[in-house]
Amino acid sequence: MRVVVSIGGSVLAPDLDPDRVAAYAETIERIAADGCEVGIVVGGGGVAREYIETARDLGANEVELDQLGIGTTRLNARLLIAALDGRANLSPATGYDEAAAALRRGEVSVMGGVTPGQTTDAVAAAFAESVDADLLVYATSANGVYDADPNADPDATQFGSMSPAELVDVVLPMSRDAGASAPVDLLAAKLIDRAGIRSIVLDGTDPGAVVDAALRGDHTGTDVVPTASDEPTYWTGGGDA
């Protein structure tokens, strides 16, 4: 099975503790050893927020904002493979042919953002369709798809299972607001819709929930599963999807 999990930089390096790295390295080697093909894309988070706020006072354009946010999500990235220690490419891929380069090489490929106007969201949700992945997950800081912002309305509910069409339909109004908080940018969603790429929206403050859902498909998040899709065949002991 072809894997590609999105691990937000809040998640992975929220005070750059090693020790957490070390165990998001685990989570991806635990992955790969039972037979997955894993690409990762690895998000910029406070630290890249924190360097696109001072150099915007400072009066950069958005296309340098965006750039500060790559170089961000790379160096987190760099951060991530030196954990892995020689199981990755040597330096994160800087395009898709680039990472899908690293799986057919054997090795866990990991990316960070690729070019201006793109979140880190959208490039694993185009990293996955480019290597037709088999499961998209997206390791956040919200356990998976509400109907409205959690962190903001007390009475919003979850989605235990949606369809990627839904999901856009959620995203939208959530995109148009300011401050709001989207589980996956609009982006993302429509690209998960026009591939019809299975996807996993959890928690990943527990880097072990990420092996859970990966492997069995088991998780307290949102399942987004395309129209007439069946579980992965790998998740059933039947072999590779």
Second form
Amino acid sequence: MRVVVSIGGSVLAPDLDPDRVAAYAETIERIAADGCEVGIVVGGGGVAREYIETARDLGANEVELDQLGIGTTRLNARLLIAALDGRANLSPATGYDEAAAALRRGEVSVMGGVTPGQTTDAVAAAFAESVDADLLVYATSANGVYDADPNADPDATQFGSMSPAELVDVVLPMSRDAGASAPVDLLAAKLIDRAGIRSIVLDGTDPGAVVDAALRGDHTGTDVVPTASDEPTYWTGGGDA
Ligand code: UTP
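The structure above corresponds to the form predicted on its own; please give the structure of the form predicted together with ligand UTP next.
Below, the chain from earlier opens the complete complex, with every other chain and molecule after it.
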């Protein structure tokens, strides 16, 4: 099975704790040791936000801010590469071909951001589509997809399962409201819908949750299931897909 995992910067390195990055490296090694090809996309988290705020105060334009954000995602990706101790590409892939080539070489393929105007949510969806991944896992700071922002609305209800088209419908209004935080960004949702990518959105605070989700489909987040898509055969003992 080929799986792409998007790890938010705020769950990988909220406070640059080396134990946490090491725990994520171990998680990835467990998935790879089970026979999966693993692609990883790392986000920028709080470090990105701090750099962006400072640069905004200095008068940087949006593209310049995005470039700073991309730089921080690659810094975080380098932390994970260091923890993976030779099992990953030497430096974060800067494009999808480069990321796919690392997978072909049998490496864990790690990348950060790619181009201004999006976030690593969209990078992960494009990477998953480009390598025809069987599964895309978003390890975020929210436990799945809700019908409203759970941090702002106590009545927000979690989706256990939804279609990619429903994901687009849920994310669309959130992307219009300044300050509302969507579980994945709109471009990512559209790419998942267009390509029909089987996805899971879960709370990545515990890295072990990603192992259970990737290898067995066990999690407490949200499944995004394309119409007429079966579960990965890997989960049902059908062998490597
Ligand atoms: P993130 O993917 O971490 O953004 O990229 P985010 O969704 O704001 O972070 P989380 O999920 O809350 O942790 C950080 C920033 O890097 C730029 C954007 O400015 C983004 O906000 N970026 C990232 C790009 O411009 N292009 C990319 O491909 C990736």
